[in-house]
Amino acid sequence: MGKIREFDFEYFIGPAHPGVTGNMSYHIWAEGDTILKIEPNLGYLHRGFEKLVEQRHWIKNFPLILRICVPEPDVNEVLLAMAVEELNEIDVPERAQYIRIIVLELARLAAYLFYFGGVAGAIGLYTIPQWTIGDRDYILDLFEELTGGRVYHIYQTIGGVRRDTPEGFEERVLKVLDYLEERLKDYDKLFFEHPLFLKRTKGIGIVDKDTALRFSVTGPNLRAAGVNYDVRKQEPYLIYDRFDFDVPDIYRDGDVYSRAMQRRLEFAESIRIIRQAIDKMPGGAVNIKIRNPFEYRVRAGSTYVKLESSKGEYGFYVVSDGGVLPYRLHVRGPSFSHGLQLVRHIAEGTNIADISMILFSLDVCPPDAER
């Protein structure tokens, strides 16, 4: 039997299914098993922040932009608030900034224990996503106690956090991290260490170097590929710069496997980081006060604010022009590098058994590609 017409096989993966990472398509057209083309299609998730944003006020579009990346959704409130703390020219008090780190790492350890799981459940190891989501679990519940919600947290504000830690809570955290410690031993044993494991991940979805830099992939991808950047070291932000962290350079293939084992070595540097928060953290004020939030101004100017997300380089341009409105706000989020650019590149030639594997591996969050 012949082609029907230049390829045989035409598929449809998303935007509901276990093989993509969120409310977004891919379109392939494949000869055999073998990818010939893949096309991202974005626009099946809520999307347009960048304009609901410019409708309200400053501190209104807390609980907006949030929703941006739900898997890690403080980077996005913390980097508003950076904006306009900028801007304003705002003092942080010590004590706000220890807390935004704490929240920073503990979503940090949440969307990497996601990642496992959606790399291990794309090739059939179904345990380890059942573990991951149990044990993102109590990292919820302690932002459940710290914020009062699950996911969505609107505890970031303009200097500093809403309310303080309540008694007892560095405590908490130190036993989930304690157990998450123990438990990385177990990912190891039926995960990272296993046949399979390592039988479809090494040499699969490869990124070189220069694919890289020329994609401008950023985060734990690019170090899996060869370069040492990390926004938290190069150009820190906040107090990143007191404490004492590294940043894994022994994965350099570039391929899944130096993806997903970047992330597990940087797992535990997170737990390093929040400890020694919870130890350095200092008394004190947590927010500095506003009179009237709904008539508060921002000096007008633009500013770029960038941290490190679990994904990689996440950055707002924000533009005031005065007003009690933002004027206009970009998100620089790493997955339209990642899941539109860099996979068009990457899957030609590949087996339509590793496309999933190769998506979960590069950590998409759709919606901020369709801000």
Given for the second form:
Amino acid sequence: MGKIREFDFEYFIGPAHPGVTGNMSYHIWAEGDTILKIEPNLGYLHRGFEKLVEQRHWIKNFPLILRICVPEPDVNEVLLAMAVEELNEIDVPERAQYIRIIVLELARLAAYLFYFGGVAGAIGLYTIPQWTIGDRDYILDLFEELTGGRVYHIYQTIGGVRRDTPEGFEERVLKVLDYLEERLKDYDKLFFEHPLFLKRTKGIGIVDKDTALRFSVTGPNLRAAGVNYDVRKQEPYLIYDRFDFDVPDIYRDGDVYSRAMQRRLEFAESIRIIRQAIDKMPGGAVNIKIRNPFEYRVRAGSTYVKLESSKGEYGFYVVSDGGVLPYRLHVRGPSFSHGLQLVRHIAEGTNIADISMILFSLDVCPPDAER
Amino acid sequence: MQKGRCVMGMNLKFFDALKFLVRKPHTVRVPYEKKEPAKRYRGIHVNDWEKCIGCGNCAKICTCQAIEMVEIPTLTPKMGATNLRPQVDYGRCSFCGQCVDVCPTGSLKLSTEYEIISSDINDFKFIPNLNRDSGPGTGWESDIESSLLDFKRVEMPERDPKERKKDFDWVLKGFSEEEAVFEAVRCLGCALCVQGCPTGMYIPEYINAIFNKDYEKSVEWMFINNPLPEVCGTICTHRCEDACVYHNRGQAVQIRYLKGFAAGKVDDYEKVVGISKKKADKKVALIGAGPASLSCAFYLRREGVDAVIYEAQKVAGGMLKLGIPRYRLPDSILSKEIDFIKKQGVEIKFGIRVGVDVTFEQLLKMYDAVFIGTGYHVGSRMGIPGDEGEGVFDAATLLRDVNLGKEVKIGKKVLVIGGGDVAMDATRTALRLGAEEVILSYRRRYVDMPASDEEKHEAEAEGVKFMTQTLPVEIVRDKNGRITKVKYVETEMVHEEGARRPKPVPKMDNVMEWEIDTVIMAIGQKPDWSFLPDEWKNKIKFDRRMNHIIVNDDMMTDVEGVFAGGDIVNPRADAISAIADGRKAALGIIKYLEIRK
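With the form predicted alone done, generate the form predicted in complex with its partner chain in the same format.
First the chain shown before, then all remaining chains and molecules of the complex.
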């Protein structure tokens, strides 16, 4: 766009704004209602995770590292466990693998519910956030029952999960899934097929295929742009290759609408995965004994582990020098590419009224860009 | 088409919307209802002070540094515990529950209570106790299965009981390096075990060195207060393991055998510990070459004091050599360590019995100080009819004769009387001497036996028949004087008020018999004070029964310059206590000699 002139408006969105997920802000210059330039501002949330990790024993990092992401903390735990298991060549018990899948997919459902509420709220459909956040509580209840924590679960450990499922947990999961499936119909009626939603979101904030690839966008944002890439399918981690599920490839326009609908369809797929996992889940142990948490060592070496989070490809690069502390841990969060760089590109020229919706539709989680 | 969909989705249908009218909201309830937490909810800490041992592992694992160990002066800690208790700062706590999962005793738990409402910041920092407990089965509880700790030890490999009872070779096979390191990793480094060790060995330090495969460093730590590490690593009574935090809910770390393993890995102690070149121009006589004297002499030599041990037998080691059978402590281990003590410049005069070959007073004149470490060598007899004569042994004499290589003839059906470690040694030695059937008679219950569990199990595995709550009353002999039978009665445990443990009362009305041809009595041993002239028996202060000498903190008796240690001082009567006494006496002697200077 053109040069910023003295009399153009300057706005700050965030750090406390419903359109921004978490503590970050965007600095906007606008000419009338049209955005000329947008600059993301980080630094509100820097907790130095990557450095803190280096000062703690491997096992002590589980309660710490998951704090990177509030809506979906489990991916961090699972990644750390995966990295250690890969370096130490640990065979994780089967049952633990299945429990991990259930936890990850439940977390994805919870994150998507958060997302639906966010996008709808940014448009002005305030009933939807009330519903989705309320329904998310059913999932949090399941988490509470399984892990003892509602938001931060701290449930994964090296070689499995910390406790076995409580009695009757599987049935209650299925019950919640039934409920959510039923609920999806209501969401469709009130949200996904709502004329206001269609009108406001179609053709807005377009990320086309080339741009998405150029900015290394991953996850549902990339799939909504027409690139059918999902780590669960392309490079299956854990035991995802044992499940029958589809990666929806219907919406390819890359606009806000496609991104929301992509997630809507994936929501149903996740429910499918959980049902299969519960169906197939074997009995047996859920963890291995690490014998001494203070002397637990990880073989020298480095590894990059990644998984498909609700926001995109989430990866940890872990380096161990063979000691009781990690030598280095680098977090590759999905939000860095689409939250900082891509926004600058796509938001220019859009209407100021659409900006919070665009930001929310990209599902930016600031702390994973700012570890 | 598009338009049609729009119109269709414009609103919920009337009946769709109606269902929300009667639905109870899931999240916020008005009026306020406290949410019922899940059973496994991680809330506020609860700590059972009775079970808590104050080891501090919860504070060590806390990633938020929210837990601090606070001293509670009103608590008197038992063995293997401290009077520290965790204090939690809820401004930091992240309720992860790792403190619970690492708690060795299971005292700590997170209850389902989650509300602390206060305007005072100090209310958010407190020492948890049972006040907020939400009851068993609720909250994040510690259990052995999901604990971060492994309560199972690596078992020491042993020879097959059927094979090993045929000879006097060592029953243990010893750890492989892999096993030792795998076991050493369990040590949490909380050092409560040190409380259990009479000599206070640096246990976490040497186990950590073993984990790092640095055996020389490990031996260096051991020699600070124990000059017989491999011996102790084989036959010690391992009080440290009873004080180990794992012992509360599972199997303690194999502290004893790890020590033996590391010491066995170092062939030449001289390279690690060195030979002291100090000279003090003082000399000390030590009576008896048992662990107390050896330990005392070693630490005296380390400070340059000349140490001369007078030993009545032709061999050194005292009870280690004469009392403990070779299948438990091979000669190679004992001689390796005694040789190293001798290398330090300790002189041992063999075959000289104090009181016969040299008098006690002569020693006092010749030396700057005297240490008495004569031990308990005289076996006791029951005094029942028929216990004088052929076929009846006392365990101490029998074991001594076997260990000295003398020929000992026993029969095929052996009765051992007693329930201590010596009794176990006697039963197993009898098996190795060719006995076909060995019966152990003990007047109390199995659980009351003072013998260590592993000795009991090993004896049972080798086929010893345990007859508890029995009391022999008469040894029957034939006209040639040979033993044919032993008459016995059963006993009943009667709990008397104020008594420490129930008392066995014989049921005299029903006398039964065993067919027996040899009886070994292992009912305790006594000291031999014959080396002391009568006037000295009055000078030195004894306890009421003349069983133990009374000493001060420096192990000095009432007579200046006369020190004592080992079984004759210490009722615990084991090798490690004797070693501890010897070391303490050495430090006491050094102190005494310097004072006199």
